[in-house]
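The data below hold one chain only, encoded as structure tokens and taken in the form predicted alone.
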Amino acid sequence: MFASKRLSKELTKLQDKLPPGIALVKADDFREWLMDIQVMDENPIYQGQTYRLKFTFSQSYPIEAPEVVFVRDESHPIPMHPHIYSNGIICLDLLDRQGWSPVHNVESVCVSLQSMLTSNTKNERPPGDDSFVRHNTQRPRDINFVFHDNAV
């Protein structure tokens, strides 16, 4: 219920107005929303890029952190970064039980991805990406990152 009517307020405000280079792409239910990102600077890395998130709101929301993914498809790649691997889960503190507070919405979570992407150099995935993106079988969510670079 509480998650609803969150998700409800979060919704409209989302409708009428949102930050340059986010999108609401899809938000038929309050379980699971596409939304989509731009990087607005000159970064030549993601020069000319959109891409798509995937949050999926369990009924703890917003005390618990949504689900955020990125997802790839026919026109939307999975951006190239040291803290996101190759099948898009995202290893930021924000989305960790840690790191996530209820003042945290879908906005400032797509900010914040945008700010991450925006600072970053290294065109590179995470060490043992493909190991990694093999051998997963956890949610994003039950995964304990450790949270050691803060420079990226």
Given for the second form:
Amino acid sequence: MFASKRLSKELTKLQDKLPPGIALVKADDFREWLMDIQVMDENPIYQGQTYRLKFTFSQSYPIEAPEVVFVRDESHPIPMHPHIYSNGIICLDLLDRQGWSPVHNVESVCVSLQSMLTSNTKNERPPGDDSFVRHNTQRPRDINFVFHDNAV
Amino acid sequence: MDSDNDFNSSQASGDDFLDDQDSDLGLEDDSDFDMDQDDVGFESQDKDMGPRKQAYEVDYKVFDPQQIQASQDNQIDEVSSILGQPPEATAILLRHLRWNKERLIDRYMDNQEEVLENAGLGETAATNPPKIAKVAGFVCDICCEDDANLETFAMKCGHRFCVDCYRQYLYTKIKEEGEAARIRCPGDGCNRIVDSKSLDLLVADELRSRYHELLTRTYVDDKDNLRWCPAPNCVYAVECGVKNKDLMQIVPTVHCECSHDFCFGCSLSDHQPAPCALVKMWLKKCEDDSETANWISANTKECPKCNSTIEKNGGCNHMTCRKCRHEFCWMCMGVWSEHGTSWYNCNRFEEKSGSEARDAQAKSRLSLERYLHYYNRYANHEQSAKLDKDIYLKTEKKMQQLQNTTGMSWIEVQYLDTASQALQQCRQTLKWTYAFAYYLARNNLTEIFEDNQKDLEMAVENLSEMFEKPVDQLQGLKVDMMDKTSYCTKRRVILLNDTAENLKQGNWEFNVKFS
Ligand SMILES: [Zn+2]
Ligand SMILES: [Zn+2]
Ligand SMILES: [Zn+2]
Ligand SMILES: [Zn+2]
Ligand SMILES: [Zn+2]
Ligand SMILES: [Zn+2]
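Moving on from the form predicted alone, kindly provide the form predicted in complex with the partner chain as a structure.
What follows is the entire complex, opening with the chain shown before.
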């Protein structure tokens, strides 16, 4: 109830107008949405690619942060970034319990991720990506990431 | 035994790792900040720790909820009179600065206004208490409502939201995330803490009691020399002066009133003699290697003589095949009679000659074998401890019957309880000696350690075996069992003292680096 009221308002706005490089793909219910993002400048790491984000909302969204991951299919790879694991899990303080504010929304998360990619110059995965991807069984919200490098 | 352990009585200050904890609050660091460990304010009421403290023991005190509350109140009163603030405000200030009395007083003397302001107790808060208001043209950034009759609330930072959203936010923080003293304003990037006056205004009674409960918890959470007992539903807290930086030199096992033994350093169950960092590394390894190691902990084996399947149903390693009466050792599958005279050869992994290790494949096989050797024994004691307990519970029942039918007194059967507890404790220690040994470099000290381990292992198996005797024989074995019990305990103390002394002096040489 709490989440759906807010999400229906967000949806109206998203259907009306979105920043360049961000598109609404699927929002059939108030549990899971798909969004596409593209990097708009010339960054060679991300040129010509479209990335797909899956948002999962709990009942108490936006008090609680949504779970946001990149998803992979034939036409959507997982973007290379030192804070994005190859299974699509994102290490971003904004999406963490401590960093989240209920003032954020789907659009602002997309914009943040877009600018996180835009400003990145390292064509690499986080350290320990292999073993993290192999062993992690936790949901993103239960992982305690350490944000020592917010500049990247 | 030299019990002059400087970890135990140390009241030294000057820790700096604590400062890091505060950085997320947006407080600037005081580099000269001293964590004073003697300010807990508990009345001195030393527990009877026995006649003489052993090298592996640390000083600690257990506190019940009333005592925790009382010491909290003491400290509030004390600081209250120093600052000249009412107790209620002092409590808010202390919680705001994580119960660091000195830091609070310093800052307060430095800049009273700022300290009060940051804790939500500023001038304006006094003359202008937080209130709910309707604001023309307001749109709530959380629910996006813009109804003109919307009730809204904002703290001094000015981040205004509708009351419903604010309540929902606080409810989630308190109820689901268990936060209390440091809930931040819902505004993006705002570090303002929701003060308790604002909280009282916004939350329902039912949530308020939970909130105050959580506030009390922060007293123990924030103090480095206090820790909750990790046992489920236990309400006690333990005070101990051992600090994080000491944990490679000492294993601070404490005993809670609820009878749970745990490590003050990491809150895991008692893991002496292994230091916390080693335990962490070992558990991680076991988790990573669990697939390879799984098969070993299986509870059935074949008799080495007649191949019939034998299920281990007691804690003892001395196995007798029901079918062919062959006696063998569960751990090494060797003939038991050989163990009887030449004693245990199965606690120690014989390092293979270097020639075999030359081949890379053999090397990795060898390293797996080596790990499995230690893991097998580690897991065996864990499993045996459970089985010993089962057997004791069964025995206890029978002893009860025996008491009822023969009129034997309750006190006369207590030696069984003592024996069972000693057995559990020794198994727990033995279990961790194998993790410890796995990381030890080979040298003289390690040899001595393994001798001690061997002696303890033997004593434990001898005692464990007695539990498997038929119940009607148990009464007759009382003296023997009591002897074996005290021998076990003695061997454990010897082993723990030896490891603790050497740990304290940094004598152990490990084959890995612990971070
Ligand atoms: Zn609202
Ligand atoms: Zn604010
Ligand atoms: Zn306890
Ligand atoms: Zn520990
Ligand atoms: Zn047999
Ligand atoms: Zn053996």
